[in-house]
Structure formats: structure tokens, C-alpha cells
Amino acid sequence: MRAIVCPAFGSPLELTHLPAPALGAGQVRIAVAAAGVNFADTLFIAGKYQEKVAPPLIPGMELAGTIIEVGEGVTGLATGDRVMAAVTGGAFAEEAIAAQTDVIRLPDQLDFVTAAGFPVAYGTSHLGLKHKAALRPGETLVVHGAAGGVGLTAVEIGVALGAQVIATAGGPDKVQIALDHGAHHGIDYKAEDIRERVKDLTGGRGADVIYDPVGGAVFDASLRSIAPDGRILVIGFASGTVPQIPANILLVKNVTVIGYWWGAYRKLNPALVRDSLAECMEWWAEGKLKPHVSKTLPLADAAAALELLKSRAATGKVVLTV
């Protein structure tokens, strides 16, 4: 099979053809229609991702695509089947290997070009601010990197489940895509302070729940943005800078700031992942949800599709095509 390879952490990406992996029992073997690129494949080729793959590696954590064999166990899924499901790794390749328990079958209107990029976006969203954040109706959400992957994903989930939604985002441009997904009010933080504004859009109060996939001094703002008894979730550090948090600050605004990995979940309670993947299905058929993908490339252009990750200049989904 044709592969993406990442022979060393670091090492330029190849394209090459491999073996076919092996299937496990309680594991299905995917055909590869296309596999989505998330911010967090640029640290799993570097090795410093929450979960580590010894190189040679297989990048990509989520795809579609169609069920061409099943291991022992299995139940409830079959040859034929159009699915998606999230991986550790493996997805850039025409085959993949993936647990019965992360994978979701596809309804028919749903194409794999739109279904590769919803899984890990979707998931990490909804899973987060439902779940993990426990955002209310009425509630204010100020959404970081709103024009991104997970950050557009935020803005469509917090609107569904009632929130006034804040999008911040790097340019008019990208605060208008976000204002298109629902978001209520949208921040240019490039022309604009994140703390004034929000402060000006919740009559000095600040927000109650901030989602921040950026770190750095976008979380910064957020510390100086949050209402008193609010919650701060850490979704990831796309600024390449980790924050020290002033212990200080959370005590005197009665703040929480929440740790979250969508991953771990994967394994810790796979049942509520499923559930969560369950209910975007269900806001995506009523139209809810409305994924958005910025750009696809042939697989051989993975090196180019994360490349446009780490220089900011997607928005939504980047998918490779297989």
C-alpha cells in the first residue's frame, strides 16, 4: 500500500509503499478515502505528542472510508460499511487499522471528504464544552482560534447548545467565516485587545467559559477575559508556547482552568465518546453543524497540508485525499 512515512521524529516526510498492517482482534480494516490533518499530527512527527509512536510512523488520527475486512470480535460492523474513525496515528497511508470502538458508520448523504475532517474537530468540541466544561444556555463563550480546525467546530457547538458565542480570530476574514457558523460577535485580535472587547460585550462582566486551543498570550487574555467563577478549557498550545498559570488570579476570580485531551478518552470511556460523536451526527443531519473544508490535497502533498497548519493559513479542515 502507498504511505506517508515519517522515518524519524523531525525527519521530512516520505511517501512509499509498506506492507499492509496487520489486523487485531477487535479491529477493523479501513480502504482509505481521505484522511483529515489536525494541528496535532505536526507534534506527533516531532515526537512530542501526549501519545507516542516509535518511527517509522504513519502520521494522520482520523479518516473515512470503507470497511474491507473485520477482525475477530467484531460486532455490529461489516464489509461494505462507509465509516470514519479516529487512530493513533496510521491514517495517511490507502489502508488503516482501527478499533471497533472508534469507529462510527456514515449515513449516506455524508461524503468522505467531509466525514475524514469530523471526528477529532467534532469530538474534541463537543466532548469538551458539553461534557468537560459543562456549558450552559445563556452562558457566554468566548471561542480562541475561532477560523481553525477545532476552533470553528467550538463556535457551531457552543451556538447549539445555547451559548452567546465571542469568536477571536487573526484577521477580518477569518472572524467572518466564524460570524458565518453562528458566532454572535467576533474579535480581530490583531486590531483588537481580546479583554476590551470582551469586556465590552458582556457589560464588564467577562466571559464564563473560554476555549482556548492557542496558549501563549492569547491564554493570557483569557486569565484578564473570564468572569468571576468561570472556566478556562485548554484545548492546546497552537502558539507553541506553554502557559504558567499565576495560581493567584484563579483564587481571587474563583477560576477553574481545565485540562482537557480528547484522546485520552478514547480509552478511558470510549462510551462517551461514542455518545458525543452520536449527538454531532444527530445536530449534523438537522443542520446544525456545518463542517467547513478550507482545502484538500492528494496524499503525496501531506508535508504541504500540515505546512499549512503551521503557518495558519487554513481554516476549517485540511483533508488529504486518497
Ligand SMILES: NC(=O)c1ccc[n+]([C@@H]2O[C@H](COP(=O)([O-])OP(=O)(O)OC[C@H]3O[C@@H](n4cnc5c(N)ncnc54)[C@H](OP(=O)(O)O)[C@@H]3O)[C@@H](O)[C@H]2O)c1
Given for the second form:
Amino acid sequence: MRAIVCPAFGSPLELTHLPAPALGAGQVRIAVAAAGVNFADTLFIAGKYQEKVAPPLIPGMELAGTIIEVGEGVTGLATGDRVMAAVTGGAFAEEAIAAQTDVIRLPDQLDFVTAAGFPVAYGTSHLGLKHKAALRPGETLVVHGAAGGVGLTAVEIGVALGAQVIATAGGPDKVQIALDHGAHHGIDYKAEDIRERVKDLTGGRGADVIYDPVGGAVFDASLRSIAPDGRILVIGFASGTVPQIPANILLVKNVTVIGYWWGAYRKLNPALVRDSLAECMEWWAEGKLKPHVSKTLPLADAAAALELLKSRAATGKVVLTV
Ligand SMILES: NC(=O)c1ccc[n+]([C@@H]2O[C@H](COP(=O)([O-])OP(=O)(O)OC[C@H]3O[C@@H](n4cnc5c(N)ncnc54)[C@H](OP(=O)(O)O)[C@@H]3O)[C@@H](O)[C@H]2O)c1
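Moving from the form predicted on its own to the form predicted in complex with this ligand:
Now the complete complex, all chains and molecules, led by this one.
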């Protein structure tokens, strides 16, 4: 099969031919039609992701396609099923192996390109906001990096859960994308002070919940923008800087900082992840979620696709077609 391979951590990606991966019990083989691109892939191939696979490795954490082989013990899935799946690497290839628990059948109306970018971003934001942060209707939610992969889904899910959503992003075009996806207010953090604007928009109180995939200075601004008794959901560090948290501020403001990694829940509580994605699919069918794929590239251009994310040129999802 054709596959994108990372020969060593930090080395350039190569398009190459490999034997198809072996199929184990409880797994299915999928002919990949499209694969979603995530910021985490850039960390994975640099050896900086929290879950490490020894190189040579195939990147790619989510995909959509057709089941072509079913492993021993698999129930409820069959060859020919159109599916999407989350995987720990392996999606940037013509064939991928996924655990049955990580595979979801697609409704006919959901195309492969849209589905390929669905599980990680919507899964992360739905489980994070509903289960981890327990976001309630009427609360104020600030979403940082709101035009990015996970950020834009957090905007939509925040709105679907009945929150007042304030989107922050770098530049007016990105802020507009978040507004187009339902955010009630936007802050361009290249030009405006996050704390001042959040305080203005909340009558001086601050946000009840903050969703932060950016880290660094943006996280520091969150600490100063959160309402007393508020919750900050730590999603990631796209800025490259892992925040250090002064515990005195947490104490004085009664702030809860919630560490959260969606991928871990695929093993910790697969039923919770499946229920969460099932609700996302329902909301998609009802028109509450409008996945935004800003660019599709052929598999061979995986390196260029990752560069779009690293250079902050991407919005919503970038998807590779196979
Ligand atoms: N905890 C979890 O379970 C989980 C799940 C999925 C993703 N994540 C993490 O969430 C973060 C975002 O992932 P993603 O796939 O949504 O990425 P993405 O689509 O590239 O979005 C990242 C956003 O971060 C902002 N950003 C700020 N500084 C940046 C920089 N130096 N380089 C790149 N982007 C920068 C960009 O928005 P502006 O230009 O508007 O600032 C961009 O839209 C990553 O750290 C990823 O590892 C965590």
C-alpha cells in the first residue's frame, strides 16, 4: 500500500510503498478514503506527543473509509460499511487498522472528507465541554484559537449546549469564521486585550468556562479573564509554550483548572466516547454542527498539510484524500 512514513523523529516525511498492516482480533481493516490532519500529528512525528510510537511510523490520527476486512471477535461491523475512526497513528495510508471500539458507522449523507476530520475535533470538544467542564446553559464560554480544528468545534458545541460563546483568534478573518459558526462575540487577540474585552462582555465578571488549545500567553490571559469559581479546560499548547500555573490565583479566585486528553478516554471509557460522538452525529444531522473543511490535499502532500497548521494558515480542518 502507499503510505506516508516518518523514518525518524524530526526527519522529512516520505511517500512510500509498505506491506499492509496485520489485522488483529477486535480490529477492522479500512480502505482509507480520507484522513484528517491534526496539530498533534506535528508533535507525533517530532517525538513530542504524549503517546509515542517508535519510527519508522505512519502519522494520522483519524480517517474515513470503507471496511475491507473484519478481525476475529468483531461484532456490529461488516465489510462494505462506510465508517470513520480514531487511530494512534496510521491514517496517512491506503489501508489502516482500527480497534472496533474506535470505529463509527457513517450515515449515507456524511461524505468521507467531512467524516475524516470529525472524530478528534468534535469528540474532544463535546466530551470536554459537556463531561469534563460540565458547561451549563446560560454560562459564558471563552474559546481560544476559535478558528482552528478543535477551536471551531468548541464554538459550535458551546452554542449547542446553550452557552454564550466568546471566540478569540489571531486576526479578523479568523474571528469572522468563528462568528459564522455561531459565536456570539469575537476577540482578535492580535489587536485586542483578551482580559479587557472578556470583562467588558461579561459586565466585569469574567468567563465561567475557558477552552484553551493554545497555552502560553493566552493561558495567562485566561487566568485573568476567568470568573470567580470558573473552570479552565486545558486542551493543548499550539503556541509551543506549556503554561506554569501560579496556585495562589487558583486559590484566591476559586478557579478549577481541568487537565483533559480525549485520546486517553478511548481506552479509559470507550462507551463514554461513543455516546459523545453519537450525540455529535445527531446534532450534525439536525444541522447544529457544520463541519468546516478549509482545504483538501492529496495524500502525497501530507508534509504541506502539516505545514499549514504549523504556520497558522489553516482554519477548521485540513483533510488528505487518498
Ligand atoms: N486535549 C486533547 O484531547 C486534544 C485533542 C485535540 C487537539 N488537542 C490540542 O489542541 C491544540 C490544537 O489542535 P488542532 O488540531 O485544533 O490545531 P489547529 O487546527 O492548528 O489549531 C490551533 C490553533 O492554535 C492557534 N495558535 C496559536 N499559536 C500558534 C502557533 N504558534 N502555531 C500554531 N497554531 C497556533 C491558531 O489560531 P490563531 O492563529 O487564531 O492563534 C490555530 O488556529 C494542539 O495543541 C493539539 O495537540 C488536544
